[in-house]
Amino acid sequence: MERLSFRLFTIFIALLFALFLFAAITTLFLIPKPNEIIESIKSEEMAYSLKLSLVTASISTLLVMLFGIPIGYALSRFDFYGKSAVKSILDLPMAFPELVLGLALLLLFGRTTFGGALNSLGINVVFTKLGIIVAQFFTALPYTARVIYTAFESISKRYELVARSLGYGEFETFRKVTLPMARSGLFASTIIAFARSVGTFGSVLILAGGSYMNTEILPVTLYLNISYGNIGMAITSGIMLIIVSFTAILIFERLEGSKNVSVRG
């Protein structure tokens, strides 16, 4: 009785929070009229705003898989020389607020020798494009990180090592081994890195600054708006972030359940 009593009241919980989270999440699609929606959707801040996201999105998405897959590898697989101090500082960005980091960013890419050098080659981070794509990657990249790591970690090196012994140098194992058996965390890696980037808004603000039509990502077009108390353009803006994260969601139960239904078959 007991048990069945805590189980019952754990279920509970969840679905409760569960419905209260839906019920948060569907006041922005009930509340606004359709045709403001509408009108928002088609404006041409909402179309350079989308782009702006989704491009530069994209961008991060990929530097931060190019970034993340050996770092996680790194970490799962090999004992070196500042090893915990390595997986101390990854772990901080999530341990702090985002304006944090823009600011730590911010005053690292204008502050100093190394964003002076960088400025000296023509390569401006502090209040471009290219400082959201900068933002998005530090943001995500953590996150990222540590979802390839535990999937390293969960693939015994028994594999590694019988590939290894039949004649496969170390590069190869992690290419035709290791990697394919990653599979679905990397695919789920990808879509975190994804959504975290298009998310991303403190850091984003801070470093690449909130100008309007030039660095105004989803994010910032929803926290403009709110400051004009355009509120119609606002949650527009969450719609839109919630309907592309949903969609790279989508996009990723789609693509793992073809490759599950391949594997059986």
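Residue numbers count along the first chain shown, from 1. Fair warning: this is a prediction, and the values are worked out from it, not measured in the lab. The term rigid core refers to the most C-alpha atoms you can superpose between the two forms while keeping them within 1.5 Å. Compared with the form predicted in complex with the partner chain:
- Residue displacement note: Ile242 has its CA displaced by under 2 Å between the two forms (rigid core superposed).
- Shown in the overlay between the two forms, fitted on the rigid core, is a CA shift at Ile25 smaller than 2 Å.
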The other form holds:
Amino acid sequence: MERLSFRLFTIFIALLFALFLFAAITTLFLIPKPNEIIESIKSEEMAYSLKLSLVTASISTLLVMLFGIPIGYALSRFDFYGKSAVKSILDLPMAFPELVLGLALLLLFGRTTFGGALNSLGINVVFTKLGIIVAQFFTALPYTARVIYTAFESISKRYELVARSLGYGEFETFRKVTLPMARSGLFASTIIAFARSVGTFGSVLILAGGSYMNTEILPVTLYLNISYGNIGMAITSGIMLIIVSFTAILIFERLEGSKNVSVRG
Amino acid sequence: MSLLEVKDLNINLGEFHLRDVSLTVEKNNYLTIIGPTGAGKSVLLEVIAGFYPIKSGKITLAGRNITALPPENRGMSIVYQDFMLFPHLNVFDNIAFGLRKKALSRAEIEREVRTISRELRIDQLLHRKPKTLSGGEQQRVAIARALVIRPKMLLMDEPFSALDEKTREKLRSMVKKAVKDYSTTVIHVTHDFEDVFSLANRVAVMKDGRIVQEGTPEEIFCKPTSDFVADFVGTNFFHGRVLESSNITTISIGNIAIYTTEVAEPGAEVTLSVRPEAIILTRELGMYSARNVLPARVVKVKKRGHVLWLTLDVEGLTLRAVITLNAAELLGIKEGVKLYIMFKASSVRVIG
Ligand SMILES: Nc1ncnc2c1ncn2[C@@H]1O[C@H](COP(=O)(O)OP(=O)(O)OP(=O)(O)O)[C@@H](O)[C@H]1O
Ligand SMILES: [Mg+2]
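Now that we've seen the form predicted alone, could you pull up the form predicted in complex with the partner chain?
What follows is the whole complex; the chain from before opens it.
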């Protein structure tokens, strides 16, 4: 009897939460008037913000994957000096708020000799579009590297040993065996990297500054327009964010699905 | 010169050490490594393959020092218990995988793959994905993938453990033939003495990271040099002479005759093995399907866990049998009791 009611209790909580979340998301689409949304979409600001979001998030995703794959692989396959330190440092950004990460990056690039050196090379990160990418990169990489690590962990090392014994070097083995076997995990990581990058707000705001039509990405548009009391624009950018993320997921799934089919055939 | 020479090998894996392992394998030999779980059999195999850094010691292959050579340059291939077929490649590409690293034309690769596939009877499966194959088929693909590159040495880690007994038997005879046709030298880790009896001409016994005895199957099973090996192999041996071999083989041992389903040359001196658990005890004679029925006297009774180990005297021959406590009670087993033992002719193996 007790077990049954506990079971009902957990199911009830699960349903209740899902319902609330669903209601909240639906409200986003129901509250604004259609013409308000269309006006907002047509606005120059929205077009700018959407485009900048797509461009920066795509570049960040690419960079995150380029860094995440070696990091995930090294953590999963090799024992090296400082490995546990790398693991803990990668865990840090998940524990502390994005805003603080942004602040830390701002100080690193703005107030240190390292930042100064970059500056003198003509690389300006603070309050620039490059800053958006840097902020997105640092926010998304830890999450992504972790997912990639799990993907590699799930592949037995012995597949690689077999390939090595058949004459393949370390890198060839990685390319011909590990990478193809990790494919679905890497697709999932790419989606996560992209979704995290598009949605990054706090660290972008601090490092790149949320300046109108300059470093304005969708989350910044939402924030700026809320503060001006411009609800229509705010909601529209929210909807845009959701659409972008879902489209990304759909595209990636389609890509992966079609590859699967061709491999099977 | 031996093909493989392992000398004073030491490996430190933290909790586990390989200690002073020395081993030689002659060309075209078939060495099985046996020993309790955790003895370090798999580690030793992977060390030979080049997957672990070595603390001290030396490995030579065909006279060449390969101690520091990476696995891809050793020319040894490995077969694991759970197949390890590349799931993203079909059977053909799995088998051709190692060949593609060699300077071979497309036609040559195709021919090599077809040859080994026919040998292991997987030529109908070449277009399939590994996932769609049975365990026995997958392992044959894995063996084909390893053999097709004509390795200097084939390493197998319990290759038949994941298969049922029937499939095992089938694979044993296929492997035996393939290994001969490709004149391959083999190291085969196993828990199954059947593998030893039907495939090996050398055996090494490992315990706690050391090799405790190495020799021919007969030496290991008949002349164990330590109590550990004697206990571990724990099987019964007899030396005898083949009287006749038609549909059943009769072998005379002292003043008794033992029947086996295995074929042997009449007149030859042979060694037989019977597993202790294959021996059935009875107080009275009746009608049995077992061919071998002999009178015996219980000499010693030793309790080990839930079973009793009996030492029996069978017309001057010493034999070990194992029975459950229940059965012992039912039969009134104690030292000095006289009874009969029986075992099927198919339980008697000719091992040398
Ligand atoms: N990479 C490793 N690092 C540390 N210890 C290891 C490693 N690989 C194996 N060991 C340990 O070495 C010991 C021997 O392992 P091994 O797999 O060689 O045993 P085995 O004789 O093959 O046993 P089994 O018959 O169960 O396969 C075990 O205690 C195992 O936990
Ligand atoms: Mg093992």
